[in-house]
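Take a look at this one chain, the form predicted on its own, written out in structure tokens.
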Amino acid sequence: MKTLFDTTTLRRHTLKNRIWRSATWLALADAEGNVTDEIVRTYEELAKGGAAMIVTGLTSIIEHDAEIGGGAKFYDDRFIAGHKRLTDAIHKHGALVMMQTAIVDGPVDELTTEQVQGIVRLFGDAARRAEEAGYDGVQIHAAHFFYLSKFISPLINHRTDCYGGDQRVRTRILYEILKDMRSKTSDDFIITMKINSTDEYPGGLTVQDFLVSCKLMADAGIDAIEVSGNGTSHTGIKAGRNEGYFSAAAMSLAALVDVPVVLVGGLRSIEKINQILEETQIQYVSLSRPLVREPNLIQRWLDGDTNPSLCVSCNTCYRTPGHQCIFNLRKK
């Protein structure tokens, strides 16, 4: 029987429980995309709070990318030292850390085959840098309608070369990114993927498409798959009533593949999390906004206070400085 506080192993790395901190946009990098002291403090607080795996917020691996305010960059070796400060701070507290590698946006149909292959190599180079910076792994960001999720979507990808066609062919870019990352990192390095279960647009990625892509990546050796969707932050989530809004897709995937499936989205109570772990083949759960409200939530649960997360799903954290919880800001 699986429970929240089981110790597990992922590519020879030990995870002290089954909770991940899902990648969350902090908007705290400087104008050049460098890691700042505030970023280091934020992640160190999360590491102290008890999560087994921390996935850092979206980190762009290409120089001339679309901008998101305060987004981190990682397209050159000069960024390695700043990220080493970050990984060292997290590791001090017994947590593992993965960088979420991503491109914010860009063209799909207009690129030549050679240009797509160049993008593949950029992701591989970012994984090499991430390992040099002390990360335990990386997450390939193929969700939330950022670039890679558009590339695998039938709504956006109308290519006629080896990167367009049916869902298996549209997924080829992810398969090749995984292969290139593996060629540039050690055997211990974890490589995972975050992916939409649906695009939630007419003509976009369906659950069946999602399952095809994930099965291909599982067979190719991805280490874990985090299941999300375009509707990333629902409002009105209540503990014990409507938690886990991507649960059905994640359960379908977990029954299909042999790699660990990670469920994110609307989880608030230890009771619901343990129910999901006990009754399904899902191996891990991932939290974002509950840990914005309470960075120490996991430790609170471990210490015996098992009341649900204090997060009220208001989404105001998307509009505050540093994307902090409005209730925490009011205390300062």
Ligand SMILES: Cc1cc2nc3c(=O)[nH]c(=O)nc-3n(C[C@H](O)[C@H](O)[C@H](O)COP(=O)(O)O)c2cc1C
Given for the second form:
Amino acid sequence: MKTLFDTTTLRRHTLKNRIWRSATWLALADAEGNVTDEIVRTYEELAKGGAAMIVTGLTSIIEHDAEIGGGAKFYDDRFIAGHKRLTDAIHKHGALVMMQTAIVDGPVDELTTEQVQGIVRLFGDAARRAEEAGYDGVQIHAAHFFYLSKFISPLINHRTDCYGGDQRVRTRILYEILKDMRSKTSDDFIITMKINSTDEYPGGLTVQDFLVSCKLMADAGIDAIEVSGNGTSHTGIKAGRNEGYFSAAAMSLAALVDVPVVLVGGLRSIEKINQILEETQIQYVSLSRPLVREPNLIQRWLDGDTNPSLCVSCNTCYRTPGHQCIFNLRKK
Ligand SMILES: Cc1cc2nc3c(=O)[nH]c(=O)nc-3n(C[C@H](O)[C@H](O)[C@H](O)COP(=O)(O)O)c2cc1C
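Output the form predicted in complex with the named molecule next; the form predicted on its own has already been displayed.
Everything in the complex follows now, all chains and molecules, and the chain you saw is the first one.
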């Protein structure tokens, strides 16, 4: 029987429990996209707080990307040293860390085949750089209508070359990114992805499409798949009532593939998390807003205070400086 505090392994790395910190863009990078002291401090606090695996906020791997405000960048070797400070700070406290590699936005149908191949290589180069910077792995960001999720969406991708067609062909870019990343990193390097279970738009990605994409990536050797959706951060979540709003899709996936499935979205209580782990084939759970409110939540649970997360799912953290919790800012 699986429980929250089981130890597991991913590619020879030991995870001390089944909790991931889901990617959370901090809006704290400097104007060039460099890691700042405040970013290092925030991740160190999270690492002390007990999550086994920390996924960084989305990090742009292409030079001329759409701006998201304070987003970290990683399109050149000159960014490596800053990220090494971040990974060292996390590793000191026994957590693992993956960079969430992303392109924020860009054209899909207008690119030539060669330009798409160029994008594939940029992701591979970012993975090579991430390993040099001390990351244990990367997460390919293919969710939330950021660039790669548009690429695999029938709503956006109308290409007629080898990167467009049915869902398997639309997934080709992810498959090639995985292969390119593997060719540029060691056997220990963890490569995962985060994906929409649906786009929540008419004509967009359906659960059936999501399963096709994930099966292909599982067969190609992805190490884990984090299941999200375009509704991303639902409000009005109450512990014991409506937690885990992507769990149906994640359960379908976990029944279909052998690779670990990671559930994100509205998980707030140890009881619900353990119930999911006990009753389904989902291997890991991932938390964002609860760890914005309480970076030490997992340690609190380990110490015996098993009350649910204090997060009220108001989403004000999307608008505060450094994406901090409004309740914590009020205390200062
Ligand atoms: C302030 C903020 C920033 C976020 N940034 C990212 C991001 O960079 N990449 C990503 O995949 N998801 C991002 N998310 C979504 C979370 O990772 C997560 O999928 C979502 O909030 C649902 O989980 P939760 O209920 O535990 O918060 C962000 C969420 C918040 C609140």
